[in-house]
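There is one chain below, alone, in structure tokens, taken in the form predicted alone.
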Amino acid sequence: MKKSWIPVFLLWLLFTVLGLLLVMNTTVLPAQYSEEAEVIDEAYELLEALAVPVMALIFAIMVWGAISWRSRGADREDGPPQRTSKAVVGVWLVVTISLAVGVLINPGFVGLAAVRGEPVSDYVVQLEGSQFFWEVTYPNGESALDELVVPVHKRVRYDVHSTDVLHSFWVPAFRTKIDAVPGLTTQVYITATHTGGMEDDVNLRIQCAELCGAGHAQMAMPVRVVEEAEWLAYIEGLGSDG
């Protein structure tokens, strides 16, 4: 019996090297604008690389098993009982809690306190939900429907909540969610790296990430990302135009 487990244990190893570099080589993730995206993606990545070894053992005993430990003929009955290992079960435990450990240290912990960073901000933007439209409101008092812009490499806190329903604040290049709570501020802290706007990519835009009723899906507003003295400029050029 125990060498019938050699052919599962080479298989592991094949699929472990071929799913790890398929993982290293391919993302499906959108690209990074921000300062916390680039923490999660490094979380993502890890877990993904983490979760490869443990898919090449399903894998390969899945595989084995259909070749070699499959029934034949008639004769199905049970087969002789097996007996653990006390060695094989310790070192499972051993590993299996230093991963999981390991895991909630780093990202965790560490990843956490990454994304939240400092409570300190450059800007202050309030965003308000409704069904099933946002409404932006910058630090001079002056409001949008239309479309979020932001500056680029400032530290923008967003004051978020809801006037109906529950919703979420979502930006998916951004990468960070936050949810919109009626009767409840909820904050959120976004450093974004890159200009840019809704043309260039899709995932800069608003996305109610929380089911908020029928026109749920459609409850987007498009990002942009610009320079300070561009997004100066616009702020102030909200209140001309009213």
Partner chain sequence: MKYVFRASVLAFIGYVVGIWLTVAIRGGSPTDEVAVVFGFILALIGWLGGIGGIEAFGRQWMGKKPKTSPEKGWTRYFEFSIDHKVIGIQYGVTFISVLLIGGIGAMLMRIELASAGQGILDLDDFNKVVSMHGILMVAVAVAGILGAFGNYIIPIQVGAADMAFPRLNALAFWLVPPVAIGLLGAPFLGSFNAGWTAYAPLSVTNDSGQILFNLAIITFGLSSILGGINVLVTVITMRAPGMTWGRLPIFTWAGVAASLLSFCVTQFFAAALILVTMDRVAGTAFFGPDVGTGLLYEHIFWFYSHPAVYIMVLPGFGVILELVPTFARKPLFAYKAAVIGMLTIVGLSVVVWAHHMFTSGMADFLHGPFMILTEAISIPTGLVFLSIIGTLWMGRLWFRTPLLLAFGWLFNFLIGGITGIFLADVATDIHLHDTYYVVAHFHYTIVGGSIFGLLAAAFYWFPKITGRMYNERLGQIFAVWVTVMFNFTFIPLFWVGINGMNRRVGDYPEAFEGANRFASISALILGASFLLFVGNLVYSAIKGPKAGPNPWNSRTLEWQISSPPPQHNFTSQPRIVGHPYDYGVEGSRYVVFDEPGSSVSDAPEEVHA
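Please show me the structure of the same protein in the form predicted in complex with the partner chain, now that we have looked at it in the form predicted alone.
A single chain, with no partners or molecules, comes next.
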């Protein structure tokens, strides 16, 4: 009766260690270009680390079961007639509840507060989604349809709206996303941390992330992160062109 605990435990240890090694040594996340990205990636990695032992337990039981508990079928005999065990159910409940509570506290609420941050900003940029393009309006009232230029290290608030159907403002390299809803203005704060453009990373693009019709896939727009001075010059320059 007892003999399965030991191999399953060893397998669980093995899988956990292997899994943690795997998780720690591979990066599945794309390049980070914002402070919010750092928060979100940290949350993601923490969740990965917590998921490993849970999954390892179930896999360990499955693997050991397949190896050692199989029966031929010809001489079908019954297993131990154990209906339940209060102790096991109790321990399981305690462990899962504490896991869930743990996940809720961190990354849950810790992450939520960190991503949201303080509602203060250095600049406000308006973004308007329409089928199937984005229009950016900078603080000086100039607007652009070809790219979004962002000052590095500055906290920018984006006021997002839509003129027709739902769209969603998503820059994968910044990790943040907020829907553009007709009749509402939604807001998101982003602080970019590195300069760069779409030629450095495909994820420096606005990608519409809410199905909006035929052109949804192509409702994208390059994002360029530049120094603040360059950015100010750029938005001034927009006026003189038009």
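C-alpha atoms forming the largest set that superposes within 1.5 Å between two forms make up the rigid core. Since the model is a prediction, treat every value here as computed from it, not as a measurement. Numbering follows the first chain given and starts at 1.
- Relative to the superposed core, residue 85 shifts its CA atom by 2 Å or more between the two forms.
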